[in-house]
Amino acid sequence: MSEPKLNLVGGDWVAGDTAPNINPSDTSDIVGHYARASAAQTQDAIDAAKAAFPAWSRSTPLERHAVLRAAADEILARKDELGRLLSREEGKTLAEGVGETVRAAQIFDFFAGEALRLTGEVLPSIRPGVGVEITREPVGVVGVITPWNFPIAIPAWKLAPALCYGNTVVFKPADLVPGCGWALVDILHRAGLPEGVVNLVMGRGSVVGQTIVDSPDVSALTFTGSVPTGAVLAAKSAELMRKVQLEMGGKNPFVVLADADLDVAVDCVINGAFFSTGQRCTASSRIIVEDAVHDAFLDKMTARMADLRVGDALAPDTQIGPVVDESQLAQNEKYIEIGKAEGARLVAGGNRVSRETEGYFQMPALFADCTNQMRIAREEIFGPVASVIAVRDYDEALAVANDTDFGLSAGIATTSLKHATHFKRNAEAGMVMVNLPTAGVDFHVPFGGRKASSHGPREQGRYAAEFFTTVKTAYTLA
């Protein structure tokens, strides 16, 4: 057995109970074995980050985009050695282990940038003589919780903010999946970071989590995670009068009116429903189809689908990886069932498949012959499932695409400005897509939506300061 990776509490490699990382394309292969923290090991994370932020708030602007480059770089210089990670422990294929990889030196690399570019406004007062200045402050201890379907990109864009504006951090990775978190850490703590600024305890969410969630001294949490769990913690949170945000559920829409290119529309839900093993929040989960070219567009995604390659995430031709787990899979398997019982046509695929290793894998799912009362219509499967809705015209393809109790993303395929423009003004989503998929965003806008998807504050871009500071107003008398 190769040596355990630990957890990191203030500068210290931490050792602790260890649980195998198990890869989901191949069962028998164990990437790795890495520490579980106690309770006791994550106060002491915390405590650490407590007595880290005086210092670390207060350095300069050099100092920190000194760290977020360094992060950058080597992210990306190692980007096919951790893109590879990235698919043996969460199941992605190479091709996309990679690119998130890429994509995760880019956050960095944008924060190392915004460090540099920390403003604030100077105004003059209603009051003759006096000035205002108005300025943002790091918030304190910022609790990072990360989901296992991303695991180094959403921890890029939860770290690097929070680093960016002179927060400290401890974070917990999701158990399932703590290889990518592990060497992010690491490489964070090579660039220079002081002692304590970044802490890493993996483990269960029922004793890393909660110690977290529970404690007084974390003043800030953000989550990537269940809709449940979000309100556990948000409501925690209020208790605790803590800043908080969360990224939680979807069951994106994705509308395809009669005067769509088809094969554009088909790409669109291909891409969005079933790769990635449509283990993302943004996943088009309800294709909204038009009346007249219901049919035709049925025959074409069948046939799409018939060729779609499952199998081993780091083999070359595979088009969709393992689900991550039998867990997963199990549920999966659930909502097909399911689906059944409510009346719903299953028209392709859902089926588990067998490769020369033993692993998780499952043909995507579409069912036909659908209502937007249905489970599968309603819940949130989290894996290669897509249900179409037949509809009369756009109105009603627009009232469908709104009933939900999620907002996170929402997408058309159409050629018509006009129905694109309202579509654009009236989809009730926090992100709208005109002729792409529902999921696949940038690194430097905002990410989030509305609804039961997020609470609090966006991510990413700019407006992550939204989160990562507060606003302090001080008055002068000259």
Ligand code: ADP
The other form holds:
Amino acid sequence: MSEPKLNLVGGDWVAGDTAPNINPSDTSDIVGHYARASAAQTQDAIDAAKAAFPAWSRSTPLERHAVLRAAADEILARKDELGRLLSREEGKTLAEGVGETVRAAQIFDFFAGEALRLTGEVLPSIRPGVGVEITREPVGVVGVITPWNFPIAIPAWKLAPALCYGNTVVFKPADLVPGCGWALVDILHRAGLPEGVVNLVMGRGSVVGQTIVDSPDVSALTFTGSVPTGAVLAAKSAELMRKVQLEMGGKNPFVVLADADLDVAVDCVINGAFFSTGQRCTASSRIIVEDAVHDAFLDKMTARMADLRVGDALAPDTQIGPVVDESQLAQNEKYIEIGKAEGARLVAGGNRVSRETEGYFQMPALFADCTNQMRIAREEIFGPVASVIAVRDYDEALAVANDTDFGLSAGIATTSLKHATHFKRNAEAGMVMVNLPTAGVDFHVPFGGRKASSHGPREQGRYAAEFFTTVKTAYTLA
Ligand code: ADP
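Given the form predicted on its own above, I would also like to look at the protein as it appears in the form predicted in complex with adenosine-5'-diphosphate.
Then the entire complex follows, led off by the chain already shown.
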């Protein structure tokens, strides 16, 4: 057994019970053993972050810049190795794993720059002789709780702004994929962060996550994960009057209008619904197609799906890696049975497939003849399963697109400026894509949604400051 990877508490690597990190492409391949923090160790981490806050919150922009810059450089220099680790522990293809790693480096790079661009406002008061200053200050100890589907990018887009604006952090990566989170913290630690500024507590949501959530010393909580867990976090945070930022599920619509370039539409849906094995909160899962092109669209989709190569995430020709684990695969299969029982027609995929190694391989699934009331069109499946819903015209397409509990991303394929413009204005989603897949975003602009998808300020880009800082207004009589 290789040396277990430990948790970082107050600048020290601390041991504990370990759990194996298993490769979903090959369950005989153990990526490593990772310590699971206890509740007491998690409390120690919170205490360490609290103790480190006064000094770090007063660190200079250049100190913060230097650490974030060094982290960006090291992540980029190691993109192939870290991308491989990511694909091995999570199952997205190597190209996706390396791409996500590069994205993490870009995010650290962006916030390294932001650290040097911290600003405030100076303005005259309405009272004579009085000046007013508006500044942003760090919030305090930030709890960071992340999911398994983006093991390096999501931790990066929470840790980088938290540190940039002078907060200290207690970070819990998802139990299924601790490898990238560990690597990121190791990089930050060696980049020169003072002890206690970033603390790593790997382990279970019910132990580690709950201890973070229950602590009144955690001044702000940023979470990406499921709606039920998010609801628990929101309730506790309200009780503690704590700032909270939640990114949760999606049931993202992609509309295909009769005037669309069908090849563009099919590219968008193949990518949005099935790449990263459909395991993205921005995945397209409701494909809303005008009657006039419905059959032609289905023909093109099923032809393309027949050629999709599902297999080992690390194999160079794989387009779609395995599902992350047995319980997620069982959930996907459960929904495929639900869809059939509801009267939807499975026109492609959905079956488990075997490969040379034991893994959780499933062919992407497409249902036709769906209604927007079916459970497969309302509940987030979080796998490579999409439902096609036929509609008469644009107005019905928009109504169906908006008829959902979620509101993260919404896409449309059209060559009509009128419809594109109307859709951008009227889609009830935080992000709207025209002739682009619902998944796939830039790192320098806001990310987030509406309704049950998100709660609290946006993530990423300069909008991240809304969550990771608090505003102070100071008045001075000169
Ligand atoms: P998913 O596993 O679908 O990503 P979860 O909401 O279960 O969604 O998990 C997201 C993150 O939240 C993970 O890091 C998980 O360990 C953590 N988590 C789960 N339950 C709790 C909880 N009660 N309190 C705090 N964190 C939790």
